[in-house]
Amino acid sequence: MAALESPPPGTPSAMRHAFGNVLSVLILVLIGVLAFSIRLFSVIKYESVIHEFDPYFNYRVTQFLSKNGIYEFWNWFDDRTVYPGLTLTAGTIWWVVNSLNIPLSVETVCVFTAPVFSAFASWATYLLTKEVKGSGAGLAAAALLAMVPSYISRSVAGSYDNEAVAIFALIFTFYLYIKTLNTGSLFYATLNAIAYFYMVCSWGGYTFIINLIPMHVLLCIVTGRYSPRLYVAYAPLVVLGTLLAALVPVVGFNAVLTSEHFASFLVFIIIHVVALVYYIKGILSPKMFKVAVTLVVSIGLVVCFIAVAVLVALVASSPTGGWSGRSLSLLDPTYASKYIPIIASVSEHQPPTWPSYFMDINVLAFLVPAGIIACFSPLSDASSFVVLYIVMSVYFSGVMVRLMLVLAPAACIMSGIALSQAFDVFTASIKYHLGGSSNSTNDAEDNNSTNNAPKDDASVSKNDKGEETAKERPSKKGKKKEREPVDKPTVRSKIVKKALVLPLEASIVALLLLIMLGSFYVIHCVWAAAEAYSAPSIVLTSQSRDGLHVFDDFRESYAWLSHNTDVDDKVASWWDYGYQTTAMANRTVIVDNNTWNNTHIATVGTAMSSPEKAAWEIFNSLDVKYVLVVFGGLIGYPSDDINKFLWMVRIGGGVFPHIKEADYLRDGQYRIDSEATPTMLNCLMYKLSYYRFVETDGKGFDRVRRTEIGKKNFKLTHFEEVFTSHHWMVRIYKLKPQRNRIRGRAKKLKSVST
């Protein structure tokens, strides 16, 4: 416990220790300010507005929460598909600031929630990395996470999505797990379960936690690193975490019935068997231990067999093996494209390209291997966890580009460890060559002891208490082994320290190169924050010779719907625009971004893929009054409905077999010119997008597809154009009323009688 005690007051080491703590706090404050401010480019360059499509539903729900209270909210919102963590967090912040007489609107709170929590995530990264490799590595990792583009892409001001708070919850849960693992404290174990509960409330990615931690526990058991601290870190998390997770309506009994959670239960049984074996070993003689362990292992195998049989029965009763569609698409990257095209149609569910890694984590991709190597010298339970974390996150990020977000914290932790270790070696070498060899050696030893010794001593103290209560006699040998490296620094360690001394010139050049590398990283991150990830999707801009052009067609169209249609009118569009239409136009939509109802979305896709008359019948049966399409052929906007149309065909054809993708392709190619198939030229999506388009330039040249359209002059028979935005990006059509069949039948009867 000597290493944990602070130096005597008044000594130089005490002053240095106090100054280091104050400096660390100051640096952390600056890192938090950096994390917050670098995400404000979207507000400075554009305006305070919600970004993307999904966040508009979260904003609408938060408005309801702030007006009606928690009880009305809990009974109103969609409790089967929506995670309430983000909404409750923003609603609580709004209530607190207004209680302090700070007049902030709900929209303002929603816009700035993500930047605030990015600062929290940076501080949580510091705490996690400090538990692994010391405060120097923690500060470096926190600074890297504050600027990493992958995280900025989902946390800029206005990005009011679940990931805004979920990444903080993910990192903080991992920190509390490592803290519990290092200390064996039941207090931190309880906090860990609460943090996991907050993560479950916030994002479906909580399944990553409940699978990664059991994998680490199993790894520790297999490699002979079991300890009472490991049991305390894991068992309460499974019990309390599962009970709390079941309280979240969107999860419910899925916390114990789906395959994503079965690994945690299986490892829970295994760790109890191992704990029982270690306990028996401590109280019995070797001969009795052999008899007892045979009995325990036999009973354990029977229990495991029964548990596995129950799990297999549950899995066999499900057509997907108890896995959700998104989980199966992670385990089998081809699954979504084969069976669930609606998941494969989302751009962020596609595999990333190699350039996207350099774009999103930049130079961290080159520092991660060095960080992994540093974690093995020496290897501890905490460092093995972060190694497992980086390995699993690299795999999942390679399957789905959205999960680059999960990779970012792991890459920052590893890079922070690598930079910290490198700076320690280079600065110690420079000090050694400048005449302070003895001082540099002592400093290096002091740094090493402050980084590693507290954890070892803390773990020893916790083990001492646990051993005294459990009366585990043989574990005293382990205490001596743990104390030896800390209490008695050997001559060999000093030789190793001197062996790490590099030439003076090489150390100076290496430091300069690291500083240049950090400068390039900062420049890239600022550029990504200012240019690549700050533009809101609802307001588009384009730079040309004439200057900056702003395309505000989306809000123009939603305003038209709000002022020129009845409140009860229903609007049909592709599901991407559902949440925005509901929140900004206050109109009911047929499908929205809540994509759990595949049949409903397939019906809209079938209508868009059908001829005009058949599409009118489908929409009329759904009581639709208006149809909205997004078209980018005039200004060159590539994310329009024509480019998404094949996914409409695939999703519709998955439910309605008469819709076949081959009918819309010419020799396997998707075309809209004169070579397009008749099915393509006569479908509703083609007609609603290109109606009167030839009037813009006399040719009908599509700037996105870079070709002239095939069918130029045609008229609509069942739909009428009621609105086209300024840049033709949004077009709204009204269904023509049904013909008066009674009057027509009367005329027919009259003609027959005459």
The other form holds:
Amino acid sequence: MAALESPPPGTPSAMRHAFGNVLSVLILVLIGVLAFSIRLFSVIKYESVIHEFDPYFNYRVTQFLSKNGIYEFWNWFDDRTVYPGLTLTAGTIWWVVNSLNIPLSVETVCVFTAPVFSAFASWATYLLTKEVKGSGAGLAAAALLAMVPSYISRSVAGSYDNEAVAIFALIFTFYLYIKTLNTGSLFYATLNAIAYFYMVCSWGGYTFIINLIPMHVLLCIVTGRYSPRLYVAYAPLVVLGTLLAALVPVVGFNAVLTSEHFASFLVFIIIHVVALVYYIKGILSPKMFKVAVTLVVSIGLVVCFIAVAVLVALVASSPTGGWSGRSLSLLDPTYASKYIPIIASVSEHQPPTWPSYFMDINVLAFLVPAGIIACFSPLSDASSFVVLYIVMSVYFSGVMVRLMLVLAPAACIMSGIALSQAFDVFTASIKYHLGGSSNSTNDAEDNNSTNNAPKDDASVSKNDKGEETAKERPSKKGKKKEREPVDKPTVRSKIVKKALVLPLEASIVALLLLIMLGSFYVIHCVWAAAEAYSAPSIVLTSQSRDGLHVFDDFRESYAWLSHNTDVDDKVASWWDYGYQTTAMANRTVIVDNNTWNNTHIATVGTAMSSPEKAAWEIFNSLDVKYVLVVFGGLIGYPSDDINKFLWMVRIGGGVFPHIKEADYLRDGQYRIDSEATPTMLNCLMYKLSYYRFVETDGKGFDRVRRTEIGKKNFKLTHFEEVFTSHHWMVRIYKLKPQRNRIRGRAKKLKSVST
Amino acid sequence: MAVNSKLLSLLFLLATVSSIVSASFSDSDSDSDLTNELVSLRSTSESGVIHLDDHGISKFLISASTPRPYSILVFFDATQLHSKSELRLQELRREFGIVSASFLANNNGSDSTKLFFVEIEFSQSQSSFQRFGVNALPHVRLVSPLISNLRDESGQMDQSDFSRLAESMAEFVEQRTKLTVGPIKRPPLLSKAQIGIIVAMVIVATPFIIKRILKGETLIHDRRLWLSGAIFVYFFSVAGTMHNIIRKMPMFLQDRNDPNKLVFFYQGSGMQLGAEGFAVGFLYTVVGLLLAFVTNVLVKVKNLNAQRLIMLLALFISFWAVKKVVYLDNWKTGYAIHPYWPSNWH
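Complement to the form predicted alone: the form predicted together with the partner chain:
Complete assembly follows, chain above in first position.
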């Protein structure tokens, strides 16, 4: 610290800049550490294990990649449905680490990929916000993003899913777009296309980028903000980006064939027309231009109309208008609930209620409007982009709770801008009042490091910044005040000059309240990371009076499958457990979490909803040996198959009309007690879940549905129980061989012989 | 003689057979008459819904002998109840018409005479309402060919069959009659002529609009418009309005225990009521707006005391709003958010 405060050689302002930069880098490193470490709760509280369902598939793919190399990998995996970005990234990390002779297992790399990329994402947020509103806002936004709960929920250690790397790619692509827009440099434009390529590799959410950026370009054009920089930022992105996107197998020709991408081509045409207009305007005299403009506009219009007509024809020729179901349900929010039960069934596709916002972006929800207003004063190309980003993402998040993830970075940027502006104003006011006349000199900030009066406010401001940048770090506190002058001189000198200040005591109260708000955010985020989002959902725990209970039934059952069944045996279960069964038990499944084959899932749903004999026939025709059901009635695990069962009925009924939802409901109510319908009580799912359940407590009391089951003592005719896990959470049944007929014949033979 | 008597008996048999046949023919004649009459009645209405009164009901349903060659789906309407919006009579009647029109459009062959869509109106056909035993609306009843006692309520459409409007009504019909209604064809929002006019207007207006845009003096150049639009979309989304639209949530509920009391806040995070969403959305938005007001507008005010007063007021409101939202969130979700302190602090 002493070294920092010693009078620097050279000009003071240059030194201050240098200190500011060093300090910014230091803070960014700390933010990265924060982003990484807040996501480790899952490893500390549970263990280093891959979470949920989909990540198990990614993990298996990565294992294959690390074992067999890239070429084998490219031929092996299902390139029509899988985005390779995540697995390639983790595979590369593993390869680099191992070539440095650091022996990490593939699993470890997979578990920690998401936290590492969260740190990258917060740095990208810093860069993006810095382009929009300066480095102060950038640091605030980066700190907010490092711990925003919405993002934590998808990137805790172990959650090895596409979103883990995709959010970084998303923010970084936006940063490069803004950077190109601000500089007009082709270098950044090329980088932008490459970043976009990485995003396309990683996540289906890339369509958000390829629609948002054209929208912004269009917005700039219609509000009269066209510039050559805009052209440089947009045209290379469309051309290079589309070519690169088409290289990704899962996208391929969709990049030019589906409606999601048409907006970009339309705007591509428009920007050329506009560029032509501006060019002609430049070379002609105003009078000539007026004549020419009529000509050009009319030609441009004709071209546009032809393009539109072609697009409309293309769109109209495909049944869904060329849009995929998920995109359509964003445009028409009621679409999925009407027509595609398989999309509507997923809980993350539901529309959120207001508590979801409070849970996922917490106090940022309060700050965003201030950020939006700050972006409008003054409005620049970059700030109009982030406004558009927040508006689009907040609307989409209102339709699908899953897209809260896309909203989170925008909310952090906006809140960072708002916080930074508020701190600027309040601290400048305090400084003005405390500094008195000495501040009225033009070089106000010079007093900052020497006078004792400004030292006070510096300590105030460093506290609040500290609150929201990180929980608190004593070593940083001192350095913090060195950073203050760097990003504020322009603002402050402006304020001081115009005497745009607020009353002293009110400013102090406001600062304290903002600090409280920031602390509340930190507390909430840590709590959310520790309690709400860290459960791996493959190992469950519950806290009761007699201590911690661990439910490890899933792994127990998968291990049973892998040890006690034949390698070629096929296992049927609801699709949620498909990837886990494949990865952990290494057995073939009938349906898995890749939900593109609706009919297949409907077949399993139908089997589960059918009576035993019909179900046996369906499963037998699919060559299934074992049926796995998840049952939470004994320990009260709510997301079990009985609770998911209505979706099996709906999805099954969507393809096989003899399954009707009404048959499973008594007066519109879903119940499993003695009032349940006979169809419900006789379906396979009911029987497999509740078989021998009455033996546990004598009454058959289901602790999830909080009721006694309707049909207690029954025998299975076509299935036999082979395994039930410790807490009855997983039950595995084997299809009985076709014995009945033989026995019937034997009986007949016996009767004939006697 | 033996041959003769045999011939005679054969003739006699033939005669009886032919008389029976002709009798049955005449019966089917009257049936086809009724069907033809229904078809012609149907052709007079645009959506294919036949308006019947007491007379028509007795003719087509009561005097016609079972099994009738057709099923009839009856919609019970009452003009005097149209003002009660909670019954949704007019909306359901419209949807009923759409099902009828779709059925006609999708069934050109013989199936189209097996099912007729009929509406009867209370003031014109009170005795039919009594005959059917209908005393509550909305009510839709399917009279299948075999039903002779009209009070038999087996063909009644449940509340759940109205829930998804035309789609669920069509499902009901398909289940009960084994006929296919086929895809529901809703009339487009705009007719072809209207679309044509709009397109023409857009084409004509485009050059003028482009001229204005080039000059830079349209509404879209007004930054305040964009600003308020952005804030509004934000408010709209964080209030969970999309949830209310998709789930068709009411603004508030009536308390079950005390009908005079209204419930505005619903406990449980999976669901919210309309008023609740807007209230919290407002709280979410107002804090940011106040902060922006203080940092952008209030700093320019010259009077120090006015600044102080307004600022403290704004701070108080913001503090209260945040506190309220935190309280409501804890109440609604049941979460207990708590900090983690170092263990040696205890």
